[in-house]
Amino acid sequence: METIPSSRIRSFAAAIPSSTSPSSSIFGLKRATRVPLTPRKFLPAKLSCHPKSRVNALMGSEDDRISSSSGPRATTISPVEEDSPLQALQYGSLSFTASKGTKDPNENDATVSIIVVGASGDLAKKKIFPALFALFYEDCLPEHFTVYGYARSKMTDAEFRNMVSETLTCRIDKRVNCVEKMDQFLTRCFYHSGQYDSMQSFVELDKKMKHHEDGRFSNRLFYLSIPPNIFIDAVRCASMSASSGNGWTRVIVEKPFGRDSESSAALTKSLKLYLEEDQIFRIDHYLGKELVENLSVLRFSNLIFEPLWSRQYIRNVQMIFSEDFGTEGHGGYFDNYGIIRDIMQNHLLQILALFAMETPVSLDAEDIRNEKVKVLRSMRPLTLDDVVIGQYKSHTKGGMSFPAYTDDKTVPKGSLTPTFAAAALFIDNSRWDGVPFLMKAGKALHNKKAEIRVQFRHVPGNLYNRNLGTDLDRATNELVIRVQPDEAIYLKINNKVPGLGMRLDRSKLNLHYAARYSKEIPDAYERLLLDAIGGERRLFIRSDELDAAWTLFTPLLKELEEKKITPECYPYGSRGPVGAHYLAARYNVRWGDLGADQ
């Protein structure tokens, strides 16, 4: 082996800043120095959580990520021999040792603390805690993990565990040791009461976490399940008082990410006073849904679909979201945002970007998000002519009376906030030029559904036109991806009815998930939490994605509010305002979810 001259070693040492202490870097990851009363950014160190049976948290580079698309799998880590300082210099891998009293971050010593900020709220109780337990049940969490609830409510650990236990359920196919697993999970749950803007409260939380971390290499995940107006206070206090001293710290931020381009940019700027971009995990739970994640698999791994995925063969694409209930007492929150901000600008637009993007270079998070941003930036700005808005009114059906949106006591009288919206969007690039992407989202409609419908063009010179009848739209092929409920993917084709005559029928090639797969489909929050722990950002929204999305919708939203456009009324439980049908007809399209054979 070549010997490095002593002069080269001395020059390397001289290049190290004199202000750097031996504990200022952990495995090559810079560590900020704690300065009292000075905002300190969270450590940008990264951890890859490898889900396997009783998985341990492992320190590694971003290249150590594993894909969760194929489910948990075991990963073998080969032992690394300890190099001498001279060997480390020669291989370019010299790293400073951990500070005194801190254990090396091997697989037995790393721990993850998951802090749910806003633990007493509905989202935490209905989604976050059940998702964490499901991950624990499936042995997908690290061996050493602890869950902390943080909220203003006064509560003991025992009371908190009792509250969490009432939200937990076991997998349908794994109920044998359910009670035992629940007990094991609850022993790892602790509660801390404090104000979201109190530095002292987060200092006390930090002490509690250090006690349970027991000197191990610590990683911390904060989930902000709180209103957006207190995001920054909570992040500031956590960054200065409760971030990890030797591992990574990440923050999951729930929507809404502002109300328009300006407020979103201000929120991002404020977050970045305390966080690096790769520490911010903007969650859109629709991206974690099984059928949305399967969208790219369906397209890029099946030869029959990828060549058809363009303006040459696709006539229109529909993104449909409907709920069969109204605001039901939560109208005060909803009225500040409306259906466009609540559903269209995030859930449906993210699905559209995934659907329409070009083939990414790889499945790496940045490659996928780069392609999504290109789609969003290629989209034509929305105008009032491209949109129809509505608001549900009271309706009596079957002897039951359903209230209007403005009957909700939490909604201001005379509110013009839309509870329904339909829009026609266009992507001005070579693949999608001229293809209408129709979005429709609403509350208090006739059913609950989320789906993607791809309507293909007519067959040129179709030999069977006489057999198909006059309605050629019914004769075109349609691919339907039903995101929820009752997940399915089916393709509508034309088929000959058995018999001596030549009569054609429309049939479905149907992949019905409940019939095909016996395993219960994981909740979207399970996948997203696991990805956040593992440092996988593919299903989270990057800041430039968010900017592009708001750029598309902000001018429209401002025009609606400044001109005080009155929404078209539609009865509670109906199919929505009539204007939505005229909007589709303008582009020679019929909504696919309204037919008899939908």
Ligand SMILES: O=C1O[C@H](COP(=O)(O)O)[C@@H](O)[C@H](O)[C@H]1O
Second form
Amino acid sequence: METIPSSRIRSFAAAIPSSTSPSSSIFGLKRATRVPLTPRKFLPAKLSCHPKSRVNALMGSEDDRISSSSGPRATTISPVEEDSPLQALQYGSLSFTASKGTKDPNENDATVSIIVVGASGDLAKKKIFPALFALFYEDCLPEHFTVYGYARSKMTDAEFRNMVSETLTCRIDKRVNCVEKMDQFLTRCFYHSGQYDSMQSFVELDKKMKHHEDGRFSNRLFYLSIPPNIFIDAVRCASMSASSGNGWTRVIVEKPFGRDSESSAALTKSLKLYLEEDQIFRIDHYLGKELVENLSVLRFSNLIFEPLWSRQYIRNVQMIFSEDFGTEGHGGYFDNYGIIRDIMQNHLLQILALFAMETPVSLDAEDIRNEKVKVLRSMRPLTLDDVVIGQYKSHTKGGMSFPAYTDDKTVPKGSLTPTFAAAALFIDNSRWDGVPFLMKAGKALHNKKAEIRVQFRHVPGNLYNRNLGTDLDRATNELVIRVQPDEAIYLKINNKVPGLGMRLDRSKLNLHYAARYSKEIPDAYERLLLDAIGGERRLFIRSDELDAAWTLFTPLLKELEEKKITPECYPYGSRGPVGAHYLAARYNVRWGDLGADQ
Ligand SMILES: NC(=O)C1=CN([C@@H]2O[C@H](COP(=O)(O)OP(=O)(O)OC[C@H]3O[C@@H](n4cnc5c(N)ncnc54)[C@H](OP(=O)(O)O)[C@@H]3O)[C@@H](O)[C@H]2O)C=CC1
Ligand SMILES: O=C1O[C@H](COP(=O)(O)O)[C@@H](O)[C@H](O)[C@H]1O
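The structure above corresponds to the form predicted alone; please give the structure of the form predicted together with the ligand next.
Let's see the whole complex now, leading with the same chain.
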């Protein structure tokens, strides 16, 4: 990855004037507590970045295809360039294009200010600034955009630009003019230091923003990249002292959205003192991942899947998340939440809801979220019987020793917080009655992976049963959606081994993204930031979805804590506790990620 040399940035950044000029407007508490709601006022003029174009059907011409094969047993779909002929599909209600439809008089002149609250932190540096730069590089940000870092740390604009520049990289597949683009991006970055509960400081931020907005129609997007205990202070100050006077004001809220039903409801209630629901963008970055977004496309735009998508043909569905590292010094946050809250209650449950929902009326955000809520509300709350929890222990392998969770200095001694969990969930509706949805999530496991596995039923009266051997489960079709790494969608089928005999084999029909598309897959945060700017809420969590999600997990989480249930140990770097196998076996399921032929 190319990175801009920091020495050059330093001198360059210092040359850019800071924003300190006064503004003549009225600030602070005089403003109405409710910020104005003017969604979709800003319409970026870049069709290529439009959420609509992201679901364009890419129909590669014959010329786009190059033959490729990843081995004798893999049928790999061949590569296609993303610039191949497009066939646009109707998508959502958001009007976002410059070329069609009625034009807002302010469209080209509107400004967007993106305020990263907690700009000195880990998430801002790791994800938010790189994503904003990637959007800028791709010409997806509006003409008049400005990025403001806000945090307590003292920094000048030049120092802030320096810090941001260290976080930026150029895409592997696009290095053209990258350094110039970084320079241009950094000129749009400004910093404001202040406390998160200081109205005065947000008033001063507002002044800076007004100065740059220069009387234009202004839209403001606050990204709360701060610990949850200061969310409300920051929202109160931002909404009362720094919301837009004539455009929209939106707030991206990071998880955790509470620890249980009560604390989550309290957070929502407090947020709604200052914001309307449609100003709140609760982010779950898994919804921004390419293959999660593709789930609905796969199902609803291919005739062959939807008829099979029910208890009639599907034996079980598995949602699997694993990381090959532990908390490694960042156990402070994790220990208070544990793997069930960190991964299952949000990321995996969101995937499950998308997977299992009925066909929405349209691709409009509310239609999709309505269907997701119905799934969540049709599910049984989990009990202790439905889960297995684990915690990693130290392990020595090949002369290397790996620490236990409780060896982490930031974790309290004797902590019972689970770093692994497996769970069986059920959706009590006519489509999914009796189908186990198994989830598994863990840290410090043998690999880093996220995938969805759909195991189909046996073929009734299969003529080839004799040729399949005794393990009929192994011979059933399995659809795997590998969310990360090395994105792929593959279907395991049975076929005849070529030759005169009748021997059956198992092969993969494989849509392997790296082979099929030359373009790098954008990071989830890019998609989500772009959607928040465009007012597209489809990939953000609505408050009733959140309530329903907590309703499923809260009784279990309370019981685990009240009864001080001891997690089962598993060695760092292993495949997790054996209890997970017993849990699956109870439902006649085998985890698909553990076989030899994954
Ligand atoms: N990091 C990650 O990968 C992920 C993070 N998140 C969520 O995103 C948010 C931000 O995460 P992250 O960047 O890791 O958080 P950090 O702990 O890095 O905090 C961000 C900034 O907030 C300020 N801050 C930290 N602690 C306090 C405190 N106790 N009181 C007041 N200010 C404080 C600091 O800035 P300063 O001192 O300069 O004011 C810090 O730089 C959190 O809600 C987190 O749960 C969600 C998913 C992944
Ligand atoms: O939300 C979280 O996600 C990360 C994993 O995200 P990924 O995009 O790298 O798969 C996880 O490490 C973290 O614990 C959790 O809070």
